[in-house]
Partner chain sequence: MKKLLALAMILVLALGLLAGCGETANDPGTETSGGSTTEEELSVYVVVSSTFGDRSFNDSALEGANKLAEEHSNVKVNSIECNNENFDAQMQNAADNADVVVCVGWEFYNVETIAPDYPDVHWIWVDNATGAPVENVLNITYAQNEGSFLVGYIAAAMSESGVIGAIGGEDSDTINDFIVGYKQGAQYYADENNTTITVETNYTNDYDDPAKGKECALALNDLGADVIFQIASKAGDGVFEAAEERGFYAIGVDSDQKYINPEVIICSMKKEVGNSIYEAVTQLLGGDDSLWGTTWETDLASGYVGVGYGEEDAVQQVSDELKAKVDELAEQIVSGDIVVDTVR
Amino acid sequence: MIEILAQVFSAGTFTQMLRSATPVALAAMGGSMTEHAGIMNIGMDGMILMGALIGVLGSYMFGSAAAGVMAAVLFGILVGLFFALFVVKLRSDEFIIGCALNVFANGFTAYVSRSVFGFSGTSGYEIDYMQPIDIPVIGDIPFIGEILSGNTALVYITWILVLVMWAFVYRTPRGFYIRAAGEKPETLRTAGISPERMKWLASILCGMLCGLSGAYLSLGYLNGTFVEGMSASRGFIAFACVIFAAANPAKAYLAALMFGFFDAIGLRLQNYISSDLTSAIPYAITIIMMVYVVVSKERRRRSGRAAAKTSAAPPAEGAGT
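Structure for this chain only, please, in the form predicted together with its partner chain.
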């Protein structure tokens, strides 16, 4: 038993947690933006996939991983504009557009990757990728150092981005406008600010962050490898994180970490439990999380109503006397 626990809670588990949480977290932060703006964005998986391809392409063309990441982010802007064009400007159903984006991404990436790299994909091509960064002092601490040090730059950038995005949403006027665009667009319009413009902004931010997520997947997580379908439903897990975190970027990161953790645990439990079951763990957790979100929301609503009743009671008594 102790042996199992030691294996399950090894440093490897936590490094894997960090690695596999990062792409999900980046996409979830992007999804938080669109969620706040009142757009239900299920197209993140496609956005990640395109980001992964463009990252590899950029790195291949310019010979530097940083250029690849830049290319993926810039392309993400385009994808965000494309998404907003249909959802905001042409007012079509965001669910359908999200689906279309995912399907389109599959075909588009397969087509481009095969045209550029040929049938057998990126291997054999010199593609620059992100090197792990060793943090001097922290890296020497036994257990924690092993986890925190030696990750690629984007893992650390994600930490910074969590703070930046949180501050953006909750501490800047523009973040406030984005939230208003989702919650009460009429009010925002009365204040002289266009909710549509905020939705465009949110879509673009989402595209950029998903592009970054894809670039991390192909250039940071893997060593400059693009494989068709490599996003492997991470966009949907990111969407679950968005819902779970009520679109709070910081909470979304924690949710992504939780997914990464259960993913890592599942892999290490395979020797004891059937792998079919362990691979279902992250998805089972999703359902449990969703139930929790709904139940807690319901409870809050009820207690809110009760509070409203009690606060409404005194004046009624006063009126009686």
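Based on the form predicted together with its partner chain presented above, generate the structure block for the form predicted alone.
No partner chains or extra molecules come along with it, only the chain itself.
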């Protein structure tokens, strides 16, 4: 038991937690934008998968991981525009469009990957990927240095993006407009601002961040490797983080860290428990998160109804005399 606990709470576990949480956190921040704008985007898994492929293709074609990341971000913006075209402009059902996007992504990435790299995938191809960055002073600190140092650039950029996206949503006029587009669109329209334009902006930001998530997954997490279906439902987990965090980017990152922690624990426990069981741990935690959200909302709804009934009840006879 002591050996298992030492494995679970080792520096390697927390390092793996950061790396596993990063793609989920990036997608969750993008999903927070569309959620605030009143769009339920379940197509993030497909966005991540396409970003992963385009990142590898960009790196392979231009010989640079940075070029691959840029290509994934630009492609993510195009996918965000495509999503907004159907959901905002054509007023299609967002759930159906999200499902269609996921199905399309699976077929598209499989076809392109096999056409470019063959059925063996990217193995055997020289693809530039993100290198770990050693931080001189922090890296020398025992335990903490092992966790914070030696990660790729996108891990650190994600920390900055959490602060930037939080400030954008809650401290800037554009962020206020995006939230108003989802909560009070008619009021926003009365103020002379188009809610549809804000929904377009939210979709573009979501596509951009999901593309960045995919690029990290293939060029940072898996060292320049693309595998069919490699998003592994991370988009749905990111959506669960959005709901759990009430679309707050900072809280969504904390929820992603929780997923990353249990994912890392699952990897550590493979020496003691079947890998089929340990791989299910983070997804079971995601289900528990969603159940908690549903139960909490129902409890608040009941409390609100009880409070409304109490306030609406007539005063007792003789009260106030």
